[in-house]
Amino acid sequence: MADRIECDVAIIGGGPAGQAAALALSGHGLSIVVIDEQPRPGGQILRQPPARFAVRGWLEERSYRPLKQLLGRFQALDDIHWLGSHSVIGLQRGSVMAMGPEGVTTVTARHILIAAGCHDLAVPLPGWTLPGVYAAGGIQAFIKGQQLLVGNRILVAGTHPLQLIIAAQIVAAGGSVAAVLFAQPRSAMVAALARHPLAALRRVPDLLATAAALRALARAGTPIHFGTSLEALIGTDRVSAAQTSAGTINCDAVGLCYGFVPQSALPRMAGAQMRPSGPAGGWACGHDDFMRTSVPGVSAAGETTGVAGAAAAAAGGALAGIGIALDLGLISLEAAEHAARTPRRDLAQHRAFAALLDAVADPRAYFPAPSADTIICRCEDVEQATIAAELPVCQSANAVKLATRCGMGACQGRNCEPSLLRMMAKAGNVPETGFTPRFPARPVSIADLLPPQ
């Protein structure tokens, strides 16, 4: 079944950036549609439980309070059309195509805001395709949304400090954490903090949250190791242990936490100018002082413009909303500049803290080494050796894709593109771009795209 909605503004993403933009635009007499893959707003940071049941003590930590207040204000709006459980599969200037439970909905809009968030960086290593191996953010999503644990003895490993928060949430949910492994030495993390003292001082609540997580893990007797890297994951039907540089650790689930990359398929599909995003890789959408992209009528905010956290996303969303109001002739330039002062200042400060986290969590020197038979592209089962054999003659990501099928699967290269680009750079070839985004941006059946009979 196909449907069509006409509106003034279409916002893709119901997380902090999309919510803040909607709040900035509300009250101007606009028709606003907010599209999100989840049935309820909140984004990944505030993944709400299903409406039919409640989770006791849902995200009660102090760090979530401002975001829950933002969510409450958004949910109280009465001039927003919430289009939940819809995945955006296509985007061009003035038009968004979304797939939902009833089929395709085409949303035409005078202005589009892309606030699509980010996802965990996929890190290939021997055994990473075993059942029980997750991105750490996936483990966290289960806990946030429904208090579900993915295993009885969970190992969390990588380079990002967020794994301390996730490990503490596992413990709070009644789980057992086998260990938290940081591949980098503690001295490297301290040195990175020392290089950004002002950014650290401005975000004392975040540092306190990390300290609280450390205390919770200490009470639970959870080992935290620095300078300990993953080498391989072991198991047959399911992961049963991890081989590390310090020995073997028994576990029945693993969360990999090496950083995050922006959801970039939609701005790339729209033709927006992009830039490399941080040490973890990926592509961030470029923008001006009002979060407008290089494509007229299309803005971007939140992690789509660079991974900087929920507070930065909210500031960028508010700024984008002001810019859209300016472009639609609802406010004057003077009024827009005045309203933009606070979110611009906040965004700059949050991005400074994000730069600190990038320095602390920089994974580039600590990625596990895949073996020749390690699968890099999980959609098409393309192994490391197959890709390596083509690198001397392939000068672009698309060329490797054609030669090996790497990136040709259902995820459109979201998982394998950063790994491929690292391999190409190591081989002395640094392509200017990654894969060319293709329609549809999410897997969809051909039958759903056909017109009704």
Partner chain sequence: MSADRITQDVERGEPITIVIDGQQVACFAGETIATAMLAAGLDAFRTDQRGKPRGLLCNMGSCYECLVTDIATGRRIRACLAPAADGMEVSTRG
Contents of the next structure:
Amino acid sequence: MADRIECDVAIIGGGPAGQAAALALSGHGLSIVVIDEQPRPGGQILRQPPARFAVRGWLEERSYRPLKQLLGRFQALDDIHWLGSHSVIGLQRGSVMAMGPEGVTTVTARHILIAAGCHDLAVPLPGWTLPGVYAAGGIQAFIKGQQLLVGNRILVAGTHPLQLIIAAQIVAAGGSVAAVLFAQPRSAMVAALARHPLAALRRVPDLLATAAALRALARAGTPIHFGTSLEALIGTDRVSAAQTSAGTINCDAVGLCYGFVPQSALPRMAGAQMRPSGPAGGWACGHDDFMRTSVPGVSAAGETTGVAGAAAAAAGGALAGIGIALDLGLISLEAAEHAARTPRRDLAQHRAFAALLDAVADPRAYFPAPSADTIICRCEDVEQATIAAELPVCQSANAVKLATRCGMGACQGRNCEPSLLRMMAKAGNVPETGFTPRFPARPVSIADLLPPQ
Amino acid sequence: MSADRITQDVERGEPITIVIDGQQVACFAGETIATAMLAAGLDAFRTDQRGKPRGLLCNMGSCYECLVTDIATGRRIRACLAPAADGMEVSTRG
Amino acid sequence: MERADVAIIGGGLVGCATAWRLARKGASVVLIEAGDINAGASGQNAGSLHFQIERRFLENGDALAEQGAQIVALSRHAVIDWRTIERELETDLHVAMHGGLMVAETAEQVALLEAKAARESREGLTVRTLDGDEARAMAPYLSSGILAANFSADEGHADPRAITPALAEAARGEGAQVRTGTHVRAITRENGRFVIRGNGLALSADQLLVAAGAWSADVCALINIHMPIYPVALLMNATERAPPIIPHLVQHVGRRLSLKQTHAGNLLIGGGWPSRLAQTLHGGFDLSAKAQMIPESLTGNLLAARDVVPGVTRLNLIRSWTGVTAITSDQLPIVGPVPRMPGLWVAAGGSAFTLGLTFARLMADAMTGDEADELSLLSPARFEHLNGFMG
Ligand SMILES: Cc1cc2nc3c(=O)[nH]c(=O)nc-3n(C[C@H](O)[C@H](O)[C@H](O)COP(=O)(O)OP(=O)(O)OC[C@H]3O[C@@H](n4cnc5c(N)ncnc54)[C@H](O)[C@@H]3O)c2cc1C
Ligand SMILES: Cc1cc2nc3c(=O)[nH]c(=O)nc-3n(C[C@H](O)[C@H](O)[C@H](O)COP(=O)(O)OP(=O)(O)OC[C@H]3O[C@@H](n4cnc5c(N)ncnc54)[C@H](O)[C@@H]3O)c2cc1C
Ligand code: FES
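Now that you have shown the form predicted on its own, what about the form predicted together with the partner chain?
The next block holds the full complex; its first chain is the one shown before.
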């Protein structure tokens, strides 16, 4: 084991939630460590280019402004210890194990904040394991962070409106989008909007960002189809076309965009109470009105507590910071309640908008149908038919895992758990939990866990 | 298939070379191994049990589809997170 | 009320194998499992088929070592049971019996190996003692720090994921009823029969077998019988898949280590390192909650693995888990009829992956009136004094 760090507060995740928490806690004389597996802070929404790059006009769209300001303030802090390029692999009360390029560091802390964000929902369909098929957020992160376009004709498909923004970013970067496909009809999206008019009104800027994206795509002549679903991805060594309900579309890369699920491995490992997340599936970490989880000394904020967007993440992070200051005896309950007012109000508003977005983006009726030989568990290559055969005799996700190896691989079941739970639900069995979370949250070299020889 | 670097308004780190399965790949300091590979047209990060090439999925360290071997250390690393370093040798063959 | 000749509580290897054997003999059998088949220790264990005397019997003095040696008689049966089971079930269970090495790193441990081998040969088990170089010639993956090893040609491993479901399937095929998702909550004696209740179940049976693993003491308590069976939580570790390098089972005579490579390529590293059992609000153990990993166990286990097979350090650990199994007060399994309560049978404790098929075969014989003398060593009768005031 390479190292040991003792601190007051360990924050896992340098996205908006982690940044806001650090800002709330800064200046109290605490030692604060912020751990992130990305080298630089920003989180998924602001995946910064490497320090070696200079990118003029990086993410200049108006919607990113407040987040860039937050990031700027965070990066200006001089009382936090940034532990970038470190993945948290284990978490128990009071301590965190972080795996970095030089080995594993144990960080002991009086309080731990989990602000690990979310990841794209992995959506199995025939051909989805072909090279060139990406999570849409991954394509976006290549543009934002690495200044790379993954293809010359990128197809973006799913149910989440974020795909409009991603498509627009591809176009703005000089790329070409084969089409944007929404599996749901436009009427379903409009109807969902109409059911939440107030929430929609309060978030005009977000809707405007979408509108701007629509205009940019129209200018580029990018086709946007509603009610058009993916059926299969085609290719031999890489994807070359998509078979859709409206015919075949040629493309050399595909981004799947059916929604996001919380990074839940760490709170589950710590034993925190979880609840089902939004319509895309997954598990969100429960918390009280200061973002404290059911495990003493462990708080959670941002998408880990439910996918609600970057602004909600920032509000939740600030609130968590206040709660931690309260728990550590730095401020009185009265002061904490007072300080909590604004972030609580913001969080509630953003979550209301998120509920609207959930309704608009709800993928449940529109998932592509895997065929019998479609791989569901990518790590272990477990096919749909193999799992289906076990469903009549297995009552729990763990039992299916044991019987089929689905979820037994390197990703710890992050990719396949939602697919498996959907299959089980379809077969009439809605399990209360998914796989038992296990150490390590990320595979770790055995050498790194041991003292040097 | 071709992934392209965005060049307008972007200055990268100095040009470096890494070696993927014995093949020299030119890239830039700061890029991840995944970026270097994709930009060189190498989109298979491993071969699955059916013998099929597999690409990466999430580009955020979460899906583990991009595990490659760093020859010097024998470590299995995520190509989407690990920065390319000049002269580094990487294998996609386990 | 449903009726059966035999009710079996517990859908692990022991329960499923006994159900299959009994059903084949024509008994009507109902097997009752609280969760899914294979959800207990049988699905979480290391899958070692170890026939050499276990380290845990060797480290606590001569008397225990002597007792441990007697198990060897059963191990000889187990070798045959495992060599034939795939043919009998007509299923690939990934049984690999390519031999097992128990290694020593110090002079003291070498002496322990020698004493062990002598005991084993008295009991009729052949092991070869190899020096370090001979061991490395046979197993090039071993470290230069290995001074000696005992080699048993029959040892190996099998797939815990496969065997128990296959046995349950075979039991069903022979007409046994397998009820999962049924937690037994109450057992009563009515007119000399056992009445078993839980989750919509009401079953009357002539004989009752408790094969509930670590839960066996609790199940026996339902019928007012003491059984000195205790739960222990053990750590297991799996690496990512690797090309085939280790055909053997590898164990250590002086340190907690078992290591093998599965048919899929993963290395499984265990050896009896403890995890911390969860507790109930009242202070007892809570077997329904997840046990907690003890970081020192993880490092201890991996260090032992590194010292024996240095190549492991290059691999990624992908999963550490805890399984809960049963240990008895004298470490020997408890298998057989309970004198205090005619018709009640227990089978729990010990290394019942290796020995479970044998327990099941012998018990099915005994329960249907045949001889099964081999089990006398393991009889619950040795704890009859605990039940003097029970029943
Ligand atoms: C790929 C992707 C792209 C997205 N793009 C957009 C977008 O364009 N617009 C939008 O509104 N929303 C987007 N989202 C949603 C976005 O995640 C949130 O709006 C916002 O970033 C959430 O902030 P957060 O602080 O909760 O989490 P994040 O910003 O995701 O920050 C969490 C951080 O934790 C780190 N982390 C996670 N697990 C570990 C671990 N085990 N060890 C160490 N570090 C860890 C991650 O590297 C990450 O930097 C995207 C999500 C994803 C997954
Ligand atoms: C980590 C670990 C590693 C091990 N490694 C090895 C090894 O390498 N080799 C070896 O030989 N042995 C090994 N063992 C021991 C071996 O796994 C066990 O001895 C064996 O699996 C026991 O099988 P069983 O059928 O008796 O119990 P289990 O498999 O535990 O089955 C008992 C079943 O009873 C059910 N049950 C409990 N209470 C009730 C109730 N009230 N109503 C209904 N059902 C109930 C449970 O749900 C459970 O499924 C290991 C054990 C562990 C935990
Ligand atoms: S692409 Fe998913 S972990 Fe690298």
